[in-house]
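One chain comes next, on its own, written out as structure tokens in the form predicted alone.
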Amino acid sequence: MTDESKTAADAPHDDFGPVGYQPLSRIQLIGGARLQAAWSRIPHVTHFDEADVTALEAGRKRRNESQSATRLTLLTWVARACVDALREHPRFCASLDEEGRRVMLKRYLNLGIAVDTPMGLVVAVVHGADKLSLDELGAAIAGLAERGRLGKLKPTELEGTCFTISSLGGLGGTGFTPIINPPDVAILGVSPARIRPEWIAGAVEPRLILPLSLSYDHRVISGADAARFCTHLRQQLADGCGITPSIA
């Protein structure tokens, strides 16, 4: 590169003041390479939607206040709703073969959960998520998150995902575009729920609205597929995934 072709971005940053360097962790290096490859090789499309979780959250809080109930987060119900939606829409629980000619539909359902660890983001896997009760699913997610924070996840707990959920929880934000986690063909982003006035049955009511963002591989999944999947997901969350949250 000649001096004439250099831009301001190529100039040494320490020309403008003191700088410091911090090496990326091994997890960040590996994850970064995978994300770069996924973003460049997969035609991503993101479908944005919202779910009214007012009744679900009220029931969840009542349930958690019960001394006999295991405390569960809203993410547990999102995961349960995803399990149900994946049963009804098996194309989202699939992978594209190496030649890009066939879709492999998986007869098992392992749910990936993005976990924020001190060393970087990892995707931990709940194996056989469709065979777990609500309490078991919640306990599995909580256990993976805790072991991830402690750096104690087993290699087998990082393999075999079919579909991934990435939740910002209470960190903030109104929406984001998650990057697909290969070999998955879709990933669900969940942003913090917020109270918002909604026109319901002729009156304005405060409702708790949960933002959802579904990124999918457009080679495998169409926009219509994504809309139907999110509609199913939204309806499941609105009615508590077929479970009465106050007593489940």
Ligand code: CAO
Given for the second form:
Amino acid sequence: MTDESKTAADAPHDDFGPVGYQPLSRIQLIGGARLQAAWSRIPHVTHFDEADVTALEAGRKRRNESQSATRLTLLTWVARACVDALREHPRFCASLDEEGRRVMLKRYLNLGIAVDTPMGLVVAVVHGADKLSLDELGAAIAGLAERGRLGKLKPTELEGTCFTISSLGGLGGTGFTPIINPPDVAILGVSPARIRPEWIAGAVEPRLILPLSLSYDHRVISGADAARFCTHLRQQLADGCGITPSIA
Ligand code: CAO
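Having displayed the form predicted alone, please output the structure of the form predicted in complex with the named molecule.
So here's everything in the complex, that chain up top.
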């Protein structure tokens, strides 16, 4: 670079004041390289939608209060709705081959769950998510999240995903555009549900609305596919995936 082409941005940062350095963790280095590759190689589009989870949340709270079973978070139902939507829309449970000429449809269903840990972000994998009951699915996610935070995930619990959920629902924000986790072709971002006034059957009602953002590989999935997938998710969540007790 010649002197003439240098800009203020090229000046060493410590010209302006003291700086400190923090090394990236091994997880951040490995994860960062994967994210960089995914971001630059995959043509991402993010589709936004919202689900009315008023009834589901009321049913979830009743269930958690009345049963001695494990506490289930809203994410469990989101995961269950994804399992159902993936069965109906198999192109979302797929990978693109190396040459980018064939879509490999997977006949198994492993769900990746992004977990925030002190060492960085990891994607823990619920193997055979379609074979689990709602309670088993919730317990599997909670167990993986716990082991992830303690740095105790086994290598097999970090591989084999078909589709990933990245939930910031317990943390904050109004929406975000998640980066696809290869070899997946789509990822669902979930943001915190909030109560807001909705116009329903001629009257304004307070409803709990859950923001969803689905990033997909546009080589494999079209905008119409994404809209249909999210419509399926919305419908599943609106009726509690048909498995929330007393959901009215
Ligand atoms: N809206 C409103 N409330 C939500 C919610 C949502 N979308 N999602 C979860 N909640 C609620 C839960 O139901 C729970 O409520 P109760 O206390 O009443 O039971 C509460 O928030 C706390 O949930 P949680 O955070 O303990 O558990 P979870 O199952 O929702 O999430 C996990 C687990 C592993 C996804 C989360 O701990 C985590 O690590 N999230 C960060 C993931 C991340 O960093 N993603 C960004 C990656 S960049 O693409």
